[in-house]
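One chain is shown next in structure tokens, namely the form predicted alone.
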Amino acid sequence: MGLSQVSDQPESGRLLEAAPPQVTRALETLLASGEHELIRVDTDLTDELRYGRRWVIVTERRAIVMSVIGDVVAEASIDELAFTRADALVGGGELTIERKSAPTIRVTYSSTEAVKFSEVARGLEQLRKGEDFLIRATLDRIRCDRCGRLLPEKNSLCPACVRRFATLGRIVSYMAPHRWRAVTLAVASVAMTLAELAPPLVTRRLIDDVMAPVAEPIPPVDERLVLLGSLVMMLAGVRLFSWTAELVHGWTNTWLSARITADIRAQLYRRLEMLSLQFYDKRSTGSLISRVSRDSGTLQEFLIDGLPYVIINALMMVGILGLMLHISWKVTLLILIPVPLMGVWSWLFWKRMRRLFHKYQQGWSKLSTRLNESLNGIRVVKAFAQEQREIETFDRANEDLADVSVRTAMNWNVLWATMSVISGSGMLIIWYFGGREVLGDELTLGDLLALYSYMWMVYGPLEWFSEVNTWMTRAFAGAERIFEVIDTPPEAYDDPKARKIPRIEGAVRFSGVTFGYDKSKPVLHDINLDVQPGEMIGLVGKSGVGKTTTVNLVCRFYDVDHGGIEIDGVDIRDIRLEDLRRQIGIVPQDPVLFSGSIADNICYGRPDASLSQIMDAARAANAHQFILAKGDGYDTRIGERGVGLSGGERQRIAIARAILHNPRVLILDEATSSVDVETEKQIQESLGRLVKGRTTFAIAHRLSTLRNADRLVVLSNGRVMEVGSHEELLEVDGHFAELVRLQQEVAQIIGVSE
């Protein structure tokens, strides 16, 4: 690859991290005219294996290692490189830049930076060999770009930097189909606010016009009794109005919250079903389940309880302050003196409480994990007589949880005691200064009592607003994690350019296929293979050579990095994904069965199949007899992953499922690896019926099971080493023959030990 080709690359295609000013200035001086940075990354370890920063810069001409202040530590031209590699070490790794006639350059880093330096090594090797410069310009994020905090998961969102208003706006957008209920909710919220503001005003009239009249002359007792009855009825009416508004608000809010959460959860699950396996490879299943269950549950809880609390109390604050200022602006300002103190103390305290709550949750998680492991592994515990050890471990976790529970409760009590003292100062203020206003005839007793009531209506929510802020942050962080998945591009099921192929013949061609789950470390290298329709191909080799990866590419679970795969002369990427996968059947090593009846599992690929078709498929799979022996025959319920069935029975149901599916391309991935000899014989008979007339890729460690394959493809280190029939490869006496000899030796050893 010419230097000009590298230089013409857009900067977005290069791995460039932001460097400090000292490094940037040093590079401006160091780099020659026409020399461009292709890679600029920092490492987090020094030569002494201490935490510190160094910079690795790669141009089309050389590799440079710099200190954080811009001094050149080491330098090597691309022409003098012998090889470059990134090696994994204990707790970290090392970038090795071997030079032809100079000392080797070594750059150490922690495990966190391993993927990044794998790309650096890959880029240097491409430059050394004169290949196209193709590296990942963007790597997995482990820290927040904004605040630098460690992320909960790679490429996930930072809970501390959640865009609250943007997230809230997106949540609210789900109300669009239910706008009339949203309007009802808004009206009910305003009605509840007005109903809460009215009682102190009515109380003021009860005092000033009935109990202790201030008007001259004082009205007769009879008139005041009539007014007393009217005002009491008014209070009853306000309470009835408040109860009605609260009922309407509660019902509407609960319905809307549940509906919005259900809509978001449904959209999330639809997207999870449509995402590629590459997405799942980078995330734990538990994390994704948590988004569907825990995050959506937290969001619903906040929408039902938290958001209405914030809205109603915010409206009440505005109304209360307006009324208080109207009654007496002097006393109101005095009453508000403790408010900043309450706000600051509440914020500081909840910051501390969040840490304690986090430790409390960690304690519960640790205790639950320990309990789950010990009970699930109770047979192992008893087999090794480790009951006392497990009890002691549980006791330690239990004591830790008890300690943090006590600290949390004590701090909680301190919060309320302190808040009581602060709010008590407000009570002293209103009685002293308000009392002076009453004695000076600037306020009536009714005004003072109304202010007193409104004061507590102000103080009460302030004690909780910091916690509501935490609640909101947690809920919106969960919503952002949900939206992150929803916004992930799905597999190309709806590609308008894809070709519809309702029936494929089964000709499969690999042309220079190179692929790696980590692009810097290919699993398959330059695979070339031509498979004819109806041909059975056996893939053999040691574990980890790329056999399962090869068939994954046929199913287009992943797209190749280089080269291409064609089916019937059409690039697999140009075939409609649904048409492709509908005509591929898989019998995996560990078949996945779902909760339901045996019949439901057999017809999973063809839900419209009749019972007679299901039974025919079961007979072909040698499963009919054992199914009939079950209590309810084909209606027998099986548990998750086929609980209640033996390994051989699960395998034959999986074969029956594939037979009923009637695929044009069949993939057998270790279909007989973990069954006894008799069961294997039955499975082999059923597989013999299944492979007829279909293009078949079979993976097996027992090489004897592939005798009937038309051709065997021997893989080693991701490359095709040999291709031929069983007999031809034995005659060649190469890799395959060596594998056969090793298996025969193992079989003899096992036979002697038995």
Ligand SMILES: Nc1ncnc2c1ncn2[C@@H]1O[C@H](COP(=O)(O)OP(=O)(O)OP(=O)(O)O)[C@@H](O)[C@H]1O
The other form holds:
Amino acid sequence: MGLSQVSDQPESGRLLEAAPPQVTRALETLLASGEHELIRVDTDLTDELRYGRRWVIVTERRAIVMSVIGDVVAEASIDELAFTRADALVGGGELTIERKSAPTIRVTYSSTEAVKFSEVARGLEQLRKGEDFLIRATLDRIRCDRCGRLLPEKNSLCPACVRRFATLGRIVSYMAPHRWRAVTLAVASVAMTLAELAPPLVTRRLIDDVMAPVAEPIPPVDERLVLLGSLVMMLAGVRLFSWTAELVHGWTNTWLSARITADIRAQLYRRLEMLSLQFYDKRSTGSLISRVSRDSGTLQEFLIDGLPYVIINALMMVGILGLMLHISWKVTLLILIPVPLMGVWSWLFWKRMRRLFHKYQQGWSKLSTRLNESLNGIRVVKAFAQEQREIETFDRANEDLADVSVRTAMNWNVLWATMSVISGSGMLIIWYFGGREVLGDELTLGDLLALYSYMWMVYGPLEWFSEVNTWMTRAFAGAERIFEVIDTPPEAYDDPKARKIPRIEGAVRFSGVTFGYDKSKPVLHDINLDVQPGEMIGLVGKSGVGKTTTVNLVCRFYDVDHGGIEIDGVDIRDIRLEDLRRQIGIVPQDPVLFSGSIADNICYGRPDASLSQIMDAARAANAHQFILAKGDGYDTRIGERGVGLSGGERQRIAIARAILHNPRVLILDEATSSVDVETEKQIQESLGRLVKGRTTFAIAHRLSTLRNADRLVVLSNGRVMEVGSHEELLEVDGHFAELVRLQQEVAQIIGVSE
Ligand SMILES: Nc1ncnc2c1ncn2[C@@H]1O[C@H](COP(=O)(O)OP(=O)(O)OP(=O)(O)O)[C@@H](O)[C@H]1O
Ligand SMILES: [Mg+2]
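Pass me the form predicted together with this ligand as well; I've looked at the form predicted alone already.
Every component of the complex follows; first up is the chain already shown.
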């Protein structure tokens, strides 16, 4: 296998990042035949030796640390390794490769690369111990596989490698349902082009036949007056025609592009709603929102302005050149002399401008990220009295942006003015050489003026043509980002093979479940649990042990890595997702409310519920009283994310929401953590009635909350340590007893009796 052809192949158990050519070349000469790269990754930090970014390469025989220009900085053969490990430091980490008899090799990296280097350490340890080499992490792609450039965001697409024609084809395919409008648009475009081409021809006749007649003998004035009238009428006709064409063009175009982007946006949003949580874990919400808003906006702009511009001008260029050559091929060729110069200049021009625009964009995105974060976190900022610091940080970003704007504008002016000088030279050529032709009677005055008008029609678009490329790239990059989401496989909502289970009995069985958000770091190991229908299970364990993760798996928010979960004896991967989720009610740890009325929020899962049903649910959740105490009762509006309610009030509304949903499996994840003991007791009572007949998973740190549970499951280190009733577990005197003791001690210290 040629080294340069190796790319990211996580599935084959390797960890290979696209390297710059110097590194690839150096490796080609360095590696012996039969020696393969198993790992090739780079660090994002420079070290104190100033070698710049480093590359770490691991083969079956050795580990190599290489500089970006391909110099070997350090090398260790697998045989001489003592051990390898990756340690977390502040803001980053260090890979330590200790050797038996030579100095230790250290490579530092930032925290974003920590996962990657922990895999490197693991891989090296596997090789040292002679185990099977297996890398389990998938790499975040930060560089383009094809060109090696840094990507604008992790796992995104490379703007430089956008597949333009494929993307264009795909955009155009959205026109298919509106094909008659598209045809109208095309006809209008051609009509507009023709209308642009006609006036210089008419003025040519105005001069040559009416004002300064070239025909011998000169026709009488009366005759010429008639001709003048009809030619002016003709001009008026052309204007009218072009006006109509423009109107039709404008309408159709606006309609079509608005329609197409709306279609794309709708499809995008539909897909975003259907994507798995795994997809969301990897991406920032901000970048997804920008795909719906900004990328689709750029695309629309391009469809309205850019694409018609290109098409019309390309058509026009052909027509004009034909006409010019027909009038005088000699002068036409002379006029075209500056064209290549303009081409070269505008290429250079845009290359420079693109860089500046890119910086400008980055400036903007930095500024808006800052803004977004500090405004969202304004409570924290105020609580720590850090307003001044936030202002300073913002000012810095703002100043940077202003600098780049000024630089962009300056460059723009200079470059643009130069362009005008070059195109102005065409004017000199036409007057001088065209004038000579006229004097030599080779050309009429009308011909010259027609050529003159046409010249500007050619030059104008030429100045912009190379920019269209940038424009197109930007719009298409946006379109590809959109298509990337659209093409991501959604959750299996409409799997035709899925089993329909209209009523779940509630038997839940975990068999050998292993799961990790990051495949290389399992959170849950080999969980086995058999839950009877109607049983109430309390999940207990330290923070971060995997309680929420366990219930996430029951909802099939994530699929298990090994083993399986069965409900009523059917693997949940085979149950129709809708049936599954419809029958599970969850009160999440951090309940999310939507802006709207309290009643709307309670009946979110059952929009058809009557007000009395809503009130019953609220009573059961002990929320009725406080809701009535609000100004508008159940119609009280709450703000975004439930602003305007206390934490405990929010929790009770979430409980009411789950109760109204009337699920067969109820999940309470710290459902009453934010309410006082008294209120909790009341909720417990009503929940006690509610959990009858349905399988319940309850998670709580306050262990007294789980007294009603039939069985408690104690998790530790991602494994089930103990299972049994409250009393049984106290008797065993293990983990649970320890937890209870700790809580009682704390309670005594602060003088609370539970
Ligand atoms: N979306 C996620 N992506 C990556 N890691 C995650 C994600 N959610 C949780 N984790 C990690 O998985 C582990 C278990 O998290 P989980 O939320 O299940 O803990 P928990 O037992 O519910 O803790 P707590 O009592 O604090 O709610 C933690 O180490 C956490 O950092
Ligand atoms: Mg949790």
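We call the rigid core the largest set of C-alpha positions that still match within 1.5 Å between the two forms. Numbering follows the first chain given and starts at 1. Only a predicted model underlies this, so the values are computations on that prediction, with no experimental measurement involved.
After superposing the rigid core, the C-alpha of residue 629 moves by 2 Å or more between these two forms. Relative to the superposed core, residue 582 undergoes a Cα shift smaller than 2 Å between these two forms. For residue 489, a C-alpha deviation below 2 angstroms is recorded between these two forms after rigid-core alignment. Once the core of the two forms is superposed, the Cα of residue 393 has moved 4.2 Å between these two forms.
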